[in-house]
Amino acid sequence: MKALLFLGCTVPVRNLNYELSARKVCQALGVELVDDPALACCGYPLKGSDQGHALVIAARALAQARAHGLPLVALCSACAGTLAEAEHHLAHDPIAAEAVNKELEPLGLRYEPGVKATHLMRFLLNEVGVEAIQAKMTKSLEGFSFAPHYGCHYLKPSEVLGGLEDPENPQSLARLIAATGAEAVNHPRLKDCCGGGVLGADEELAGSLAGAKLAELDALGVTAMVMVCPFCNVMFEGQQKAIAKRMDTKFKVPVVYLTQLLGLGLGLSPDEVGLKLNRVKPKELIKAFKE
């Protein structure tokens, strides 16, 4: 089982535990992760200012995914909302596609519809299933309590992404943490946002919708919050620690990626998986699983 890997600018700049792990975790069920260095960004923060060339930038990346014959996974939920929400886009629009093309033809390229982008976990959910990621499973995490965080651009606009689940009743990621025997914590809020999309607008909004996320899972006392977005990552784990100052109070919940439990599980150690990179250490997880 092969796919084209999409790593996107943060994750290889900011999140080298969430690659490591995701490529750890891709050896152990099987998976054949496929680099292709000419690809580069997805478009997303470009968007909100120019559509038109957002579209363009992430049909390069469709073009030459088509060029491999392989489906597009990503490390980012932004990126693979964005990749899949062009290629839904171009699929069902002759002119922009066209216009696109236009675009692209001095580098040699040619956007054709049909290529399938999607998030590496959606990927493993439905080409590995949740029942095999189990079987193989050597390691119990029995006994640990983790909060998921699915974010808006996994699951959202749910259209786009063939309407895997119900995004008011996402199920996905606490299939995933459950199978490997650790406790998935449904918590009130569950579906909220981290407040990263605002983040260059108002830092305050955007650490306080982090922080009542934050608070909740530190009084819930979870062994961490785990997520599959880096961008999510960027205001749970790195503006953590800003976030409590300007709240005026203490909280320290370990963020791990979904990628580094199921390494674990797999029975790959703390070093194999990134966990020492992370920068609000889980030390629980860090010492059960130290050899």
The other form holds:
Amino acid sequence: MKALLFLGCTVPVRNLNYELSARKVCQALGVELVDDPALACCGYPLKGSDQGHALVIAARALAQARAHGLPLVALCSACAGTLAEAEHHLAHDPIAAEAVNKELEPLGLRYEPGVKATHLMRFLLNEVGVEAIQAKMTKSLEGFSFAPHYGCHYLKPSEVLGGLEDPENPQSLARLIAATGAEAVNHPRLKDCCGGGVLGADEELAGSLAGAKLAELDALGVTAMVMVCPFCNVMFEGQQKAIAKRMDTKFKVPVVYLTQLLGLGLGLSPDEVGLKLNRVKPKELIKAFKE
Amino acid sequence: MRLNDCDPGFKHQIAAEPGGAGIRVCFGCAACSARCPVGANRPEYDPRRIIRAALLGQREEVLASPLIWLCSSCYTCGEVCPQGVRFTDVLTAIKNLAAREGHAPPSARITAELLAKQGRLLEITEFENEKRAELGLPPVEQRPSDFQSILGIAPQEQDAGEGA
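Alternative state: the form predicted together with the partner chain, after the form predicted alone:
Every chain and every other molecule in the complex is listed next, the one we just looked at coming first.
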């Protein structure tokens, strides 16, 4: 099984623990990730002010995936969402597709409908399946509890994702956590937005969105929060200290990527899944898995 | 507010933008506002108020408002709308109009310039690739030429901008 890896802008620079663990997990599950250095931005950062150009940039990535004849898998939920939205829009609007192709022609690229663009987690869920992933587990994470953070673009807009799961009652990440033997914690603020989308416009507002969830999870005392998006990670891990300070409180909620948990379950060491690079470290977990 | 000062064509202008057509079917129930996480923290940000003001034709008030840039694009509003309005998309249409009239925050221009310069938001230098190599990760590259072509920003303009 092969897929073209869409790294995006943030992951290959700031979230090497995510990239490393994602690559190792795919290897362990028999999924070959193909790299193409020409892939870059998904277009999302431009959307608010210039969605016409954002769409051409997303279509460029879809055209590149088509040239490889491979599905496109992203580690970032904003990238995955933007690419899937672009595919959904262009596949249903031939006039827009033609306009995009005029812009892509000088680059020697052409968009054609039918490219599958998805988040790596969705790809693993659909192509490998929870049962097959669970069957490959060699180490149990029983006794630990994790709070999945689905984030928004992993679940919505539901019509773009083709009704894969109900955004009001998401289950997929909890099922993957449970596959490791650990407990997936449900809680009132499970579906809260991280606030990352407004970080550029209003840091205080973004921080209050993430802060409410961090405070709840701190009170619950989970082993760690579990991410599938580097943008959410910026809020919950990168901004955690600043948020606690602004709230005039102290909390330390460890943050891990789901691929890091799956990696530990698949027998990889804490170093192999990049746990050293986590900023709010899940100490109990590192201690338990140290050789 | 004087109705004579309103622009009845504003809603049609929004509807003509990609994603903007939903504004035609909003009946103002405020399901979007009720579930908006930004509104819960900032009551002055209210999706229904933005749509109502746009429908009334308060063109300048809407386009110049800093509030329209506070959407976190979480898409919750669209999922709960009984009319199938995707407010996030309607607001994107409004923000795009606002940007064309010079109301975008400076970050919008900076983003476009970074993409034209680097082909990515974050710069890749030898330092990044050395760190990647230590972990056994393949190098990543900057190939900005496609982005310069798409965005219509020539490399020389970039250099001039950098020197200034």
